[in-house]
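So this first bit is one chain, no partners, the form predicted on its own, shown in structure tokens.
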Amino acid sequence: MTFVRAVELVAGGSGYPWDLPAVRALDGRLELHPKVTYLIGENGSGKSTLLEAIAVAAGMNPEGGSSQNRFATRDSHSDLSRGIRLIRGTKRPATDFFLRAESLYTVATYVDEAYAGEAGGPKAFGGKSLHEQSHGESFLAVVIERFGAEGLYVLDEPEAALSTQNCLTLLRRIHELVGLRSQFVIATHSPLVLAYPDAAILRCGDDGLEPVAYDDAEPVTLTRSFLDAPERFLRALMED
């Protein structure tokens, strides 16, 4: 199920965020994969800014949460969401969620307040306060308990909250939800999170947004090279 087919830049400007490589690349139409689209690139390349803009343009809360959530601790998101247009599919998602590890605490607080006094806690999140779980546990609780069929899900660097094992658990859950006609857009540095086979990988670099194969993606090539010869890498890093 394709809820967002493409992203188009319809307005511009100077300075941040318009000078970020990922944003400069939007001089035409950015096609999204019907199942999973990955954005990769160095810090500062603009992948998270672009991801945030897609989520906000789709109606989701800038600090995380769904289109039904409205809370803010600081108005820090960029103007990019007002400069892009989403080319949507014929059907709207039944549900949605913007999940970013850095603001999960704020989402958890909002959920607790929204369900205050309700017996059993927020049922949509497993019936247990997200604040009563570890960062990784609460992140997975959202993905497993809150995410559902025919959803549009935007994830910003989920590996920041997850152990290696739980990155694999996330992959399994992504596969389950794709089978239930959901669509994902994910920014990541993790070769594990990046490994979903039926996906598009877009590298954000100085030359714009470039499709790459999994085996050619830098998180994969650099990790493989390090694991093949960690002593050599460490010597090079620590030499004067």
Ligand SMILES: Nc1ncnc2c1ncn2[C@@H]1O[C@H](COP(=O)(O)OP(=O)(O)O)[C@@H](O)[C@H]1O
Given for the second form:
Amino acid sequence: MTFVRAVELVAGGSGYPWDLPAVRALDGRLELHPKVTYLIGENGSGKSTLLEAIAVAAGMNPEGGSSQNRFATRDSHSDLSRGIRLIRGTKRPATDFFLRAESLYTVATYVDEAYAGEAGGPKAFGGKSLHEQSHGESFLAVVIERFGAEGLYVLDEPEAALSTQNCLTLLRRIHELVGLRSQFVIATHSPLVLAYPDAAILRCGDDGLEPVAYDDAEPVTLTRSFLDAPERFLRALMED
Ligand SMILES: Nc1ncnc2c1ncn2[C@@H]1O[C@H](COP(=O)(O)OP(=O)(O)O)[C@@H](O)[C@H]1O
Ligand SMILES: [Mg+2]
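Alongside the form predicted on its own that was just displayed, please also present the structure of the form predicted together with this ligand.
Every chain and every other molecule in the complex is listed next, the one we just looked at coming first.
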């Protein structure tokens, strides 16, 4: 379902984050897909900056968590969330969650504290402390146990926590949740995570944001050409 229809830039400035081409491109308004919108692009192209601004503008915590969570954060997020406007759909999401693999630890600590009184661990997260699970296990516990119907979910490089098999588990879960009218915005470098078919893929680059087809997306083309002929690829790569 479309909880956030589009993102519009309503302020400007110089330096970070305003100078990023992906941010300047919001001037022309960024339409989100009702099911899944992917952001791809090189390291440093602005994916996390954009995701974080969307999550924070939607009321979520910059380090991760839902809009129901409030925990002390380092003040490291950019001002961009105040410089954008979310064009909302007619319905509000029933729940939401911003999940970044890199700050899952902070979310786990918050969850442990918030649910400290619950016998047997935080039930909403599967009943086991996120700290007592591996990075990938705790990440999946959040997606499988905590995520639910009619949610707005913002994921930053989920593959950083997940095995190849569990990237596929994530895809399956995305499919279930989309069937339950949830909406996703996901930054990824993984050709597997990127594979949900009913989605828009936007490439962040020097020219701003542009839609690309799955088969033309760099995580896919590069991985494909590597796997087609690893020896040849490696020889070319390591030639001096
Ligand atoms: N807090 C910050 N202050 C200044 N520059 C930043 C900050 N965070 C990120 N940047 C810069 O903005 C650019 C985009 O970063 P980021 O959104 O994290 O990229 P991505 O997630 O696509 O790898 C990078 O060049 C990075 O160095
Ligand atoms: Mg990033």
